[in-house]
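Next up: just one chain, as structure tokens, the form predicted alone.
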Amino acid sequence: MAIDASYLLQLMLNGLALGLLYALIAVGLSLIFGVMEIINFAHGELLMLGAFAMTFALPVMGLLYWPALAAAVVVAMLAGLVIYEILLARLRPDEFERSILITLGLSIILIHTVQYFFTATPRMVDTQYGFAGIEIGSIRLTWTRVIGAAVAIVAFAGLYLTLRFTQFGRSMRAIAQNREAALMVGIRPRTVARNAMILATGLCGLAGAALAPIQLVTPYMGQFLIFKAFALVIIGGLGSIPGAVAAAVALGLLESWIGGFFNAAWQEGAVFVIMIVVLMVRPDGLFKRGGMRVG
């Protein structure tokens, strides 16, 4: 039986767009860990934050995507500071039980906090672009699919230029690959990992964001993507941001091939498969570790 090219295409156009938005929530646990050495159980949350912000900004906004959404990442950003300086700011590099055990209960809070306010019933998100999109022959592709993708292309390229050729980047560089050397030439790092956590929960609010119009906004969405992220982060190597994008990306592909030509319960299992091989074979992951790494 042969495969339609076009409906191929097609799957991988959309694998790519779903991939670029998981590599936005991976990175984001990939710096937090890479500076402040902590995993972020919340993380999940964060986007969530992100898509409910979305969510009730485009009203206000007159159904407007671009304000919206930088309404929701500037929330994001506003709720990792908080979130920083209430409950990480004194956690140190050696209390990595501990910061399980805060982000987790900060997990559950936030998830219930939610939905006792908004309760649990999905939101479908509408934008001024609607159900509108690019067609070529029997390919298509939706308006808020192809930005969402494009923003989260614009993102990795800012955070690639920042974390490379600002002194703001290059502190937290430093800080991840040799805290005590940081510490000799000044760097406070304290200071960089609340700029670490602003950035990362920034990302994620973005993700959020881009992800609303296009699935189902509801408490537990963060739940169904974040182990998806810890198991990226892991795959690419802990602390490795073009790992982080690579296994993202990779993953958005297999799981829409997946779907499109098996029973879509495999999507959900995919990853941690992967995951679990690629540990056996290479347990630093397929990126080494070893600091933080950008390039």
Partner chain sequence: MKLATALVAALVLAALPSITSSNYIIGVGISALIFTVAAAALNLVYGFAGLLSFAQLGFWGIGGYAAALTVMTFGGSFWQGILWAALLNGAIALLVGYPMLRTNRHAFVISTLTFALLVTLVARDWVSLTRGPLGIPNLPPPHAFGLRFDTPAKFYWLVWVFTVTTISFLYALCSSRIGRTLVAIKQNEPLTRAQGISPMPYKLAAFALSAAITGAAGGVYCFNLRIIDPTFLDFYYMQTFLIIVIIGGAGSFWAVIASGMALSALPEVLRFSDDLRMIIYGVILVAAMFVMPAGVAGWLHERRLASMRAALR
The other form holds:
Amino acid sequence: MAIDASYLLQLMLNGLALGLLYALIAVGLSLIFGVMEIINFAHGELLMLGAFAMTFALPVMGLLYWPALAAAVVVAMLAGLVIYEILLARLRPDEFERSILITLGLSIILIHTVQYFFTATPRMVDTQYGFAGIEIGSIRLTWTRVIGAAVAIVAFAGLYLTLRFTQFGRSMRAIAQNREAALMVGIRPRTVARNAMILATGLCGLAGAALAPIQLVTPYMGQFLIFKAFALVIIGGLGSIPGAVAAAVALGLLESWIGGFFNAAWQEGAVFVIMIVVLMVRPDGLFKRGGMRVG
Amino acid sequence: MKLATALVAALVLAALPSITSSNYIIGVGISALIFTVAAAALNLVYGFAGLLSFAQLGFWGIGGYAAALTVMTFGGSFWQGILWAALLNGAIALLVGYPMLRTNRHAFVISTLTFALLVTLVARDWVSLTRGPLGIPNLPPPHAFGLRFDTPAKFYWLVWVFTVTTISFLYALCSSRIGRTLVAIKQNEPLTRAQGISPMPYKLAAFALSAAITGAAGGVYCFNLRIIDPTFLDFYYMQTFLIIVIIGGAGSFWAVIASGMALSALPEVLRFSDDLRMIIYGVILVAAMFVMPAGVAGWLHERRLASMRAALR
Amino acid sequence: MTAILSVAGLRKSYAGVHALDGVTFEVEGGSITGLIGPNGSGKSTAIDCISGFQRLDAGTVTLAGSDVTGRPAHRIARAGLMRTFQTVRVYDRLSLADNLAIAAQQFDPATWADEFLRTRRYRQAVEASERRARELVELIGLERYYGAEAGILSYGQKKLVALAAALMPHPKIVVLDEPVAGVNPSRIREIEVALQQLNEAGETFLIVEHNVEFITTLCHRVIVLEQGRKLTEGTAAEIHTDPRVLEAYLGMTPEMVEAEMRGAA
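If the one shown is the form predicted alone, what is the structure of the form predicted together with its partner chain?
Every component of the complex follows; first up is the chain already shown.
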């Protein structure tokens, strides 16, 4: 196979689209960790819920992409709200191990409930765009990928502006930096944590909905992705949002290139190998942890 | 007292194949013993040293594959296979454990988890070694001194000896000063450092020993199944070990052993649907974390403490 | 007498703020030395740096003639410096007996193998440690709690346990970080007496404390820090009348103090 520039570019664009979707997941994890100091193990299952919502919303909406996407995001956000109110609101910020085990239990429940009702058969999702795409020279990208990437970029811009300029964003950063001080100036941690959870699950649902037309939808799809996202937030530095984004995009590109030239096994394993190496060199991740930085 | 109870329980368990001729019940007994060993090993790292390690699943898988490959590919015996499973795991645990333990406790949990996933990927994708999803079937029954452990009852006795040996070893360790030091490190690491104790060798030793024992247990278990394939690394096993430790009470040696024997029967009772069984597991896990986060042992302990406080007042 | 602990030119800064800016002092063997200063003067940073819990930017720490600068905390402890913490630290879920035994275990010759196999060497070490523990528990007056979990003790009692734990391995020097802060005033006197007894038996103490009265009744020598520097050093009586100390502590000149006292009279 001749390695030409357009093949490389094709790999790069695919990788970028993939990386941006990884970033949506990883950012949510970082956000939750920053505000609550817990890891949401069930984050991948929220993505799966988003994807399933998309598969059911699309036929109802007559295969229209955008309304279905919106519906999926709302479903994920509602799930996030319910999970927060029922389970996570009872946790104190230092109960890290407990949070993992509770959300692990939740993840098991969600996966198997979905599997029980909808079986494990992978689902293909069709949209109004079908397999149509744009072609520039010999490079071809399906619309669903282009839109997925664009949606992710818009979401990041929105997240950045929210964290930077809104009252809610400022309270989140304040809590992530110094919980006691934030409490003293009257920030209500419960409200902020709930909002952060909804925001994070919304991003995750968005990723799931955007992935649905690109990948096969199964009850286990979240698990594979979330393990990667875990590794990504470690590489980027727990709680660091730019770190998570940078690591995610880099991983997407790397995986795409590795997949283009080597055995698929390397593609899947790359992230874990990188993580172990990063931990050896810099135990706190590449972007050192310390409050929630947005820029 | 506890020791005497354990001894009696062990002897009763030894007699199981003489009491029943049902291969089904003996099979449940085999699983229960092996899962209890793996849970006790998890209790050493999580309950005693306070390290929530998901790498146990990876070690369980590596142990299984190491034992199976020793016999099927490298022509060794079952016993060599188990030995290799333990040694290989100990070595890997030392190697990956050091960078993982240097990080904070948050990163530790996640990196152990990704380690387990990496092992799954290797099992599935390194086809030339593991035969990928096809797995390695037809593992021969172990034999020693001209005796073949080819019926469930015979295999049960082999597993019984394995379990009693490893549990005795773990008990000797956990009840020694080393076990107490691990608890101290879990409770207040800066204080142990101020008292001249370097936490790293203790944590690393606990991690590696637990890995070796989990690996050996995995090795024995795959010879019970007679086949090993990537489903051997199903997250279900990790969940089972975790639930045993949590319900029993992390950090309470005998409570975890007892809960291992009791809860291993649970999957058998809940045979009606795999999905429903997993949902019940999940519900148990979540409920336990809210109702009694320190397990049955922790709950009993709290009650004892409360009465002590009342008496002192 | 010779210096058991001597520190020279300690420097430590956080994000450009000098927490320690060239601190030098010595603690003589067999003495009780006080380290005082207003909030933010660098007392806590100083003992954290000395005991290896924080990394120094510059300076040297010498313990009984050997240089321990930059060593990790557990090595400095093994070299003979035991410390307590400002917010009391004990192992809540372990018994008082275990709390004390753990503090000494690094200092006896039993190895992991001895511990695992319960060899003679291990049993002897355990016996010796238990004798010492009983002695100290009697000294702090908590005999009836010897087998009880440390978690049930009051805050003041835990401070005493932490003190006893620090004394377990017969250290060369004991550094106490605010031993009476948060302790019921009626018990402070007991701690004073205990420390005096121990000192007469030959123990050396370096005490960081806010309670000036406690320091002046107990200490042979007092070092005063202000804004990361040593302001002055002397006997308790000298410190008590030093105008610079009054100013640093109260923000008043001696004239103002005098005027105020006249006003009160």
